[in-house]
Amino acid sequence: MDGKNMACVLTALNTLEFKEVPMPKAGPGEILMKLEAVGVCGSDVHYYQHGRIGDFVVDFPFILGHECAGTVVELGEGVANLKVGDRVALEPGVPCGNCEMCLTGHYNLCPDVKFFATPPYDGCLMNYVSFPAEYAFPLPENVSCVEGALVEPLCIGINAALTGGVQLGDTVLIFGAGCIGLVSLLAAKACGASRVIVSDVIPLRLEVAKKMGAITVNSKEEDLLKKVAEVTGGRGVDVVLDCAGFSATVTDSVRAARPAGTIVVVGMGEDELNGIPLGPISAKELIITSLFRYKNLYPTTIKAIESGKIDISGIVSKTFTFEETPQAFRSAADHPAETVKNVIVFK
């Protein structure tokens, strides 16, 4: 460690700063990470641009960033899972550990969680950062840091794949093909779907779906709805995945779906579809089908990459090194139909 810790904040709408920031200690049951690799994931770039999402919003200065992996550089008192040296993802919500939700399982609706990068938390993008040893998870040799700030998204496509109940040779048609789309793509073919169509509007997105084996659909081009018939013979999906999350991606989930099948809606494109909700639906994982992020999934995302079950290098668009975070950040934010995952390398 050189004892400087910089981070690159969020000064105003549209414009990052790099900026010194204190060192951080690890605490009882802490580690000091320094950070390898984060992801640029859509919410970071909301915020980037419009400085809220829903009712979360930014307090300038801010800083960004909750997608990561990096190496452990110093323990804490108490922290015996883990070593100097270690690689490691971070699950990045922190839940309080003694309200109902999480003393009954769903630790991922703690009202009172503490997740990197959404007000009135800081992110993670620094040299590093402190964080509990018990959301800190090992990744294998073969699994690099840049896979390893992946598994954060990868969690929400298992997750969404696994809410659905995705299982051998079903159908599963998806809508939308960013980065949540894609990885449960990847989930679902992962899980056993023998067939998943892939919708979206954005040429370089849909490609990158074919590559990874969707059926695809451009909607602006083509009748979803009648090439689900034809691939289905008429009988509709056994799951939709609804990654987008708009009134007309909903509509047309329930028109697409078989008798008996089920909607996941994963994505949140409005904030209401038709006049309901959409958040609550989301945030109080409702049984419509919703889900909200992801709970007890690091582990088995780790070894999924692990194992070669899932291969997550082909989201990848580009990669930055921390010092030109500027220049991702507007790349994603001007360039969304040529992005899917960009990534900040730490040297």
Ligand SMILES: NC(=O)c1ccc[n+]([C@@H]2O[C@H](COP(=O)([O-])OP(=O)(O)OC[C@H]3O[C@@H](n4cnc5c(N)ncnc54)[C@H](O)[C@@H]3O)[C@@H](O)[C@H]2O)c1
Given for the second form:
Amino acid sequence: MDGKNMACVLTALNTLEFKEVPMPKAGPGEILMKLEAVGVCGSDVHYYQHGRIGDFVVDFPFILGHECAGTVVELGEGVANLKVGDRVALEPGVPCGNCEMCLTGHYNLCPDVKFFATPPYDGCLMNYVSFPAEYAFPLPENVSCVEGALVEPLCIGINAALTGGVQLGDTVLIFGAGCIGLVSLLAAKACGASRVIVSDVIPLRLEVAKKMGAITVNSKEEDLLKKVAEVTGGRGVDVVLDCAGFSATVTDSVRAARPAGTIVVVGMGEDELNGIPLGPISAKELIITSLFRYKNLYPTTIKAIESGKIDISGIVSKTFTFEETPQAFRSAADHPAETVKNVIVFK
Ligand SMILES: NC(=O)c1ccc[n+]([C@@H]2O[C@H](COP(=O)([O-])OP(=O)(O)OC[C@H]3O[C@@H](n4cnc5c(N)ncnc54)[C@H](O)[C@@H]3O)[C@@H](O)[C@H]2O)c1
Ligand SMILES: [Zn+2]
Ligand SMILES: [Zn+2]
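Cool, the form predicted on its own is there; where's the form predicted in complex with the named molecule?
Next comes the full complex, this chain leading.
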């Protein structure tokens, strides 16, 4: 595939095909990056199987992939912060820079953000992409491109732990042992949580959480609130990170949190929440908050990996070559319980 820009293109539901696409140029302020690693996200697999997430509808052909790292091969005019040969992770959402949200420090909420693999914008499952240099973050020598690709989901976990205000000694409850729950577990531990309880309903996923140091609860088989009471001596947890996002998990979050505790709603598993008990929300003065992706967190996240504070390698389920991308998606779609994160590694 050398010298050409081949893309792995979603041409119909469950159908990925390789097609040659134009070789991009590094425009002013941009880099040209050769892709080295791309993580397959839950959202990519969802578009692959269903062609839409909420109001974002795929218009075929469409290119998936937004968690990526690679090597800088060309610099556009005026790029001074990087050089050819640098390995970088790309922050995949480029905001407009001019709207109220951008100008008030909430660039992650920019309504005009161009985010890889979010319709109508193509993703990065191809050999070369051009990208604004200010959203390309250099990887230190001891951080691999696979780890670089995983900076994206890890940023969400770090955002969750920081938004929840996780502190030294805290007990944290996490709903969901999918990729987002697991990166939140790693982030909560790195922020100093002494105990992290992770609840899910899939035993294989709970096993991964346990390996990462969590106290695990299968809420289908065990009474979660009883377990929380046991672990905290009846006090409740300091912080809840709901990385599942169902009425049942938000309800349990309200019941499991200690007075003046914080709940962060990260998951979007359900369109609407029903039956959330208002009594304890008020009586416990709970702080209930949420987050959308991340902002200004790439440098922090890369430093967390570089320093060894967070070992992100444990979330990789399997690696595939670029040519095996269709298999990587098929395997993630067919075996969700066994798959935390498939990663495409380019030759
Ligand atoms: N807010 C954001 O910016 C943001 C970013 C990325 C993902 N998300 C959302 O976060 C959620 C998690 O993402 P993911 O990729 O890990 O998804 P995932 O589907 O792989 O993981 C969700 C997990 O929740 C578990 N679950 C379902 N019901 C449960 C219950 N009652 N109790 C405990 N666990 C339960 C599932 O078994 C699954 O393992 C999704 O809803 C996703 O849309 C939000
Ligand atoms: Zn992702
Ligand atoms: Zn904007």
